[in-house]
Structure formats: structure tokens, C-alpha cells
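This document opens with one chain alone, in C-alpha cells, the form predicted alone.
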Amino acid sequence: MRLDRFICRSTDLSKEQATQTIKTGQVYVNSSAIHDPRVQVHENNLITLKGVELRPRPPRYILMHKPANTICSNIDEAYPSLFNYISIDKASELHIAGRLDADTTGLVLITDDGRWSYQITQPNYLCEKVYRVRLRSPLTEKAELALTQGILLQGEEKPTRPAKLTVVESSEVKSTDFKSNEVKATENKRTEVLLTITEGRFHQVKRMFAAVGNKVLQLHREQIGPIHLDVKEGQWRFLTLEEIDAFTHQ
């Protein structure tokens, strides 16, 4: 990481307090004084700040179950920041590994570990992400073969890697019909997926339905490689050992 970064990660300094300290050479990074913030430090560098030894604090791992209407950044922009639910120190220092829409809910992973939250998002570690989607229109045949094949998508060179879809069991819909006030029981088909991508593209999951010719109506993520949603919206945990190593052994 940077030599600011692991200044704030080890003090208690601000990143401006960070900058000058290691502009007026206080900081030593193997014996050798260091005056730009900028250079790149690593766990089996000596990192020293007036002689003494520098140690970052552990890295932390939440889950948490977005609401909708926020927004995946660390400030409030034209929707809250989902981190106003997280009471937490230095929240500054957290950024999310993988980012939903404003109007998408569900599981996001938190974390000021770089490394870690890397083999969550790039898409040569095939981590699976699994959404349920509500559509405006029945997925058609031709068009869940589509997207399990791959498609391309509008402004992108190469398809999307090829999609898991399930279609969810149908289930009944009522409705109120007007002039007669009668209740109505209609059959809800093929309106209702789980799709699993492991890719994570600029609005990927509502593009794709949209390259089909459909809708997405409701869209909420409900899983991160072996991760499940397990708190209530707008909750949030540390996330377990077991949880944690999932993703650094991949």
C-alpha cells in the first residue's frame, strides 16, 4: 500500500497529518528516510516514525445487507452513503468489493483490506455473485440461452462470460379487477430468476436482460462466492475466520 495509507493505518494521524510527516523526513522505510507519500510499502518493509517501529492495525471484514436508495460510497452523494448504518472507527478507511446501484439491496462485502476484496472483484478468480431478479416481462427460452451462452452488450467488445440462471417456481399473483371487484388469481410465470455472473461490469445484470429484450424491475444480491445473506436489511456483521479465508485461499 501506500506510505500515507500505512501511516493512517498505523497512528492515528489524519492523511494530511500523514503527508507532511512524511514530507519532513520523519518516516524511514528500511533505514532510509522517505519524503514521498506516494511510494509503495510492503508487510516485510522495516517502517519506522521517530525511531519508532510502525505495525498497521488488522484488517476488518464486514457483511452487510444494503438498503435500497443508498448508495456504495464513503460520503452522501444524491442518495446516503450506505456506511451511515456501520458504527464503526476510521469507516474512512473502508471501501466496498463489489458495488450495487442505488436502487439494488442486498450483500455487500466491506473491507480496508486491498488484497483481499482484489480476488473478489476481478474477474480472473471467477467469483461467483448470485442475484435474484425480478423481470418485467417471462424470460423466454431463446433468451435464457442468451445469456447461459454469453452475450454482447451495448459499447462492450467481448460477450459476457457465460451466465447460471434458474428460473424461480412459478407463483400466484392477485389482482383486483375494477369493474366487477373481483379478486383475480393470475399465474406469474418465468418473471422470477436467480442469475449467477462472475464478472461485475458497469450496470452488468440490468444491461444483459436489457440486451434480451426485458426489464429488470427488482434486483438484489443474495450471494458472493460460498457467502450468504444472513442479516436483516441495513444490518450488518464482522464476518467469520472461515469466511474471511475463503477468498485469500482461492
Ligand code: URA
Second form
Amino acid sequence: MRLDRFICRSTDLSKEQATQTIKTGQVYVNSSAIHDPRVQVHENNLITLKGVELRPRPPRYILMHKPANTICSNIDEAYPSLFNYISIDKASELHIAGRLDADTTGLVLITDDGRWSYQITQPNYLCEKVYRVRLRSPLTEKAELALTQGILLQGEEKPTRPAKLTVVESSEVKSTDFKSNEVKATENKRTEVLLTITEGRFHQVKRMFAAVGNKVLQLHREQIGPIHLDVKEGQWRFLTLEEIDAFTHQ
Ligand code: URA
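Starting from the form predicted alone above, please write out the structure of the form predicted together with the named molecule.
To see the whole picture, the full complex is given below, headed by that same chain.
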């Protein structure tokens, strides 16, 4: 990582303060004073500030349940940033492994470990993301086939990777006949589905359903790789060591 980042990760200094400290010659890498904040350093290097050896904080791994009308950005824009919910030191060093749209809810993984998040976001790692999708119109079997085989999205050259799709049976419409007090289940309307994809193209799920003439009314991410959402909306927790390691072996 860059020297200025290393200093931020191992002290309480902000990026600007770290840059100034480096420029004034107070930081040594393997006994040489380094004045350039952009120099790349390695964890095996001996890095000192005013003679004291620095060690970076261990990386952080967080699971959060994103509420609607929040954005996956480090600063507030049209909607408040998700990070307003996370009271933690140096939150500005964290990033989201696979952003969700402002109106999408559900599971987000947050970290300051870029190598780890790469395994979640890079399509080559085939990390599965499961979305619960509520649709405006019943999903036709033709559309289901197209989505599972891979579909060419508008403005793109390569079709999407094959996806898994399950129609959620609980979307059966139940009605009560008040005269006989009988509960009748009419046919499954096929308007709620679970979609599993291994990519993260821009607005991918919404565009996939648009490409088959449907519209996503509600979108919620339930799972990333082996990790399920298990906290309430707006809440977060640190991942366990097992959960962190699950991605390194995928
Ligand atoms: N696909 C979308 O269209 N939106 C999201 O937020 C996530 C996946």
C-alpha cells in the first residue's frame, strides 16, 4: 500500500496530516527517510515515525442491513450515506464490497481490506449474490429461461452470466371467502423471485428484468457467498473469522 495510507492505518493521523508528516522527513522506511507519500510499502518493511515502529491496525469486516433511501457512498448526497449508521473510528477508510442502489435494501459487506473485497466483486471469483425481487408483472416462463441462460443488456456487448432463479411460492395469493370462512389459495402470481447472480454490473438486476419486459418494484439482497443477512434494518455487526475466511477459499 502507499506510505500515506500506511500512516493513516497505523496512527490517528488524517490523510492530510500523514502527507505533511511524511514530507517533513519524520517517517523512515527501513532506516531511510522517505519524503514521498506515494511510495509503495510492504507489511514486511520497518516503518518508523519519530523513531517509533508503526504497525497497521488489523483490517475490519462488517455486515450491515442497508435501509432504503440510503446510499453506498462515504459522503451524503441526495440521500444520507450508509456510514451514518456505523459509529466506528476512521469510517472513511471503509468501502462497500458491491454497492446497492439507494432504493435497494439488504446485505452489504463493508471493509478496509481491498484484496478481500476484490474476491466478492470481481466476476471471475463467481461469488454468488442472492436478491429477492418483487416484480410488477408475473414472470413468464420465456423470461425465466432467458434470464437463467444469460441475457444481453442494453448498451452491452456480452450477455450476463447464467443466473439461478426461483419463483417464491409464498407469493401465492390467499383470499378468505367470508361467507364460508374458507381460505382459498389462488395460483402463484410469479411476481416474487429469488435471483442469484455472480456479477455486479451497473443496476444489473433491474436491467435484467427490464430486458424481458418486466419491472422491479422492490429489491433486497439476502445473501453474498455463504453469508446471510441476520441483523435488523439499519443494524450492523463485525463478521466472524470463519465468515471472513469463507471468501478466501471460494
Ligand atoms: N442490481 C440492481 O439493479 N440494483 C442493485 O441495487 C443491486 C443489483
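Take the two forms, find the largest set of C-alpha atoms that superpose within 1.5 Å, and that set is the rigid core. Numbering follows the first chain given and starts at 1. From a predicted model like this one, the values you see are computed outputs, not experimental measurements.
Core-superposed comparison between these two forms: the CA of K15 stays below a 2 Å shift. Core-aligned CA deviation for Y28 between these two forms: 2 Å or greater.
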